[in-house]
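Form predicted on its own, single chain, as structure tokens, below.
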Amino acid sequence: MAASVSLSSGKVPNSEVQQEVKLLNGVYDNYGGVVVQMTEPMDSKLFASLLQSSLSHWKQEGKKGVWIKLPIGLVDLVEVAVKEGFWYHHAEPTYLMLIYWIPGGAHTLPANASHRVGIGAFVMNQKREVLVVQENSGRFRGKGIWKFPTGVVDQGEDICEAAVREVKEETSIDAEFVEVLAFRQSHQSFFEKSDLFFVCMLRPLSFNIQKQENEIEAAQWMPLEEYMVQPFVQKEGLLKYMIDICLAKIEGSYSGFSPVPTTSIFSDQKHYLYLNAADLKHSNI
């Protein structure tokens, strides 16, 4: 959705000529709605005129969502669009995103992402050890809990490779990602946004520990059973759960979610399908 920044004319009806308006440059999306990218800076009041005659003007066209992308710089502007009806629907470090909705009333324009992702790693080495770790921050930090490696899938970051990730940047373990063994949906969570927090399985590749100093306040191999009897696992039902079901995956009675490449006709990028490929029939997989 990029649009340039320069400056477009349009034809204006008028009862006896047509007059040539000066507009915003925008590009039209393929949803009827309109996109425009500031990139120079502009007084605001020449801004507040063009951005009058642009929404008459689209409207005049029967667009009906207007999506403005205002970088860090031109913070100055946002006051005309709020003042001319425009809101917020996302912020990033760089640039705010403004969008108002032509036809009034309710709009259908697309919410901003509602979900934040994140990874749990269970990482096992044969002689039945998992790797566990101690954070010196957060809720749990000096209470001496053992826990998996965890975090937040970054943005463009598949689910597998944050999860490999991850256990290297706390642990320096080096691992291969086997499945994804279950997930979580919580609700009211960072910044009231929801949650999805996958379970994953890793096989470890490397076993000397270096623990992440600004995080980890320590991290070692431990026997799964010792790990197991925590008072913190015991009481907590989610990770009993996932206790369970690593047991039951370690025995063989349970198969996860694998990661398969995929293409799409509507992307070159790389995409992964996560499916139960040991029990999908006639597969080559």
The other form holds:
2 protein chains.
Amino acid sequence: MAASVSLSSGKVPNSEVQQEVKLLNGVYDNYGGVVVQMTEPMDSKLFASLLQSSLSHWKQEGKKGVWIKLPIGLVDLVEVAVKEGFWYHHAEPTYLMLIYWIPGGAHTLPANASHRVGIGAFVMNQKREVLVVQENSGRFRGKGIWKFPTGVVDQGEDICEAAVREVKEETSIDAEFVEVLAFRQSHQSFFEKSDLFFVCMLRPLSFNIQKQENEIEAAQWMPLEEYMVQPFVQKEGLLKYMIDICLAKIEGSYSGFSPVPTTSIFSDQKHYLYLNAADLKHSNI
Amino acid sequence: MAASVSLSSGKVPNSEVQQEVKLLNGVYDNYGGVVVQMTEPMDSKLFASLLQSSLSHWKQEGKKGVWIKLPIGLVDLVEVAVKEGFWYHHAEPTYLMLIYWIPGGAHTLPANASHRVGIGAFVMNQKREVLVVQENSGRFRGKGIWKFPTGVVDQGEDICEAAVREVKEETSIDAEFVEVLAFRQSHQSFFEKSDLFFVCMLRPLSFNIQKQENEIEAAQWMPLEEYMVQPFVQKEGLLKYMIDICLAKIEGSYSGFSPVPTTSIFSDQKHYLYLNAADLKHSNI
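Beyond the form predicted on its own, can we have the form predicted in complex with another copy of the chain?
Every component of the complex follows; first up is the chain already shown.
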């Protein structure tokens, strides 16, 4: 995608004598779309006029979706784009992405990100004690409930990294990632968005707890049985199952999904594939 | 959260003689925040003035985060909010959510949704043939590559439902969900967003293929060995692993995660927990 926008000239073939008109600088994508990334301020009337002539030009070229990325500093152009028929696709702190569908009718543009991703960490020492915390904000504040460390996976962060980071941040315990034991998908968890919550098993590498000052009220190693009998743990669907899974894991009869680095021919980045490595190892293929 | 916004009166205690001022109607959340949902048009100067007095009031009350939800019809108010120091949190086609952090400095507000979720479907019949398609748009267009049906999980849709829906849409084959065989997390896959891709196994319930007109170039039942030897499948990291997993699955030596409905004391909705049900069944707990 282009990193800047500038005016460009386009041949508009809708008159017998072709005339040069100024257009917004759009980059064509692989899906018949045009991506415009605005970077410099522009008079809103000029922007409106360029947008109209550009849409007309792209329509003649058979283009379908038009994307306009407006940095928050160009907030005065948002209303112009909406008045031309654009609507919101997604927003991040520093920009707003607007879209327009030239063919009209139902569009086939990709949807916005739909899920937030969280982790919970099952960390047990040799004495069959689990690492638990009490939170001092949110729904668990002041309830006296001991729970596994949990947290949100940052944008661009791997699930296995996030689990290690959250345990370290909340309790200062160093731990290594073992596997994903289970995951839960829930909806309407944060405004209209859905949530994927991965329960991860980690092996502790250090044992002296130092709780985080801001978010954590208390942290300790707690006998698993003591954690299990908490009324909240007994009542909450996910946690009831997690007890069975953790017990099965302790006796060595449960395999979760462990991360395997893979590469893709479409990307330079390493991706983690999470799979049942134990079963794969024991298969005859 | 309130479904509407109206003017409300608040006591402002910063003068010796308390005076009534008009405030935006905000609902307080559990995290020291205020949520304002605008629904009716408002003069932008009045909005600016109300926003200023409201922020001043909420600051005195010790509030931290302020959320303003602006429907796209009120796009003229976006610039006002940004000029008062608000920035974008997220956007959907019909609205923009703006936030403000009263204490200043680094905020602790929850991040926007970070992941898109996709599925790939491994569907095999009794003749050891897999259901494959060729796509007629995107990166696979015109490449002659046969691939498992894939698709994006809609907002609010369960992974297991999405897999069944995509198979039906692309090929008209009815199938029932068996389990998640593996999943991959990748980053920077769609603008700055990450991607979680779940490879699912489905059992076919019907066998006559009728391909979707718009997105699918061709669809067929293909001998697994023929699918496997495609150069693209041999080269792509995820797919190489998937061959091993599918072969292990066929010989009965691989367990994925299957969905179990659970409930939460925090929600009326049913959630699916995905876990290794086979191992759990065979454990001694």
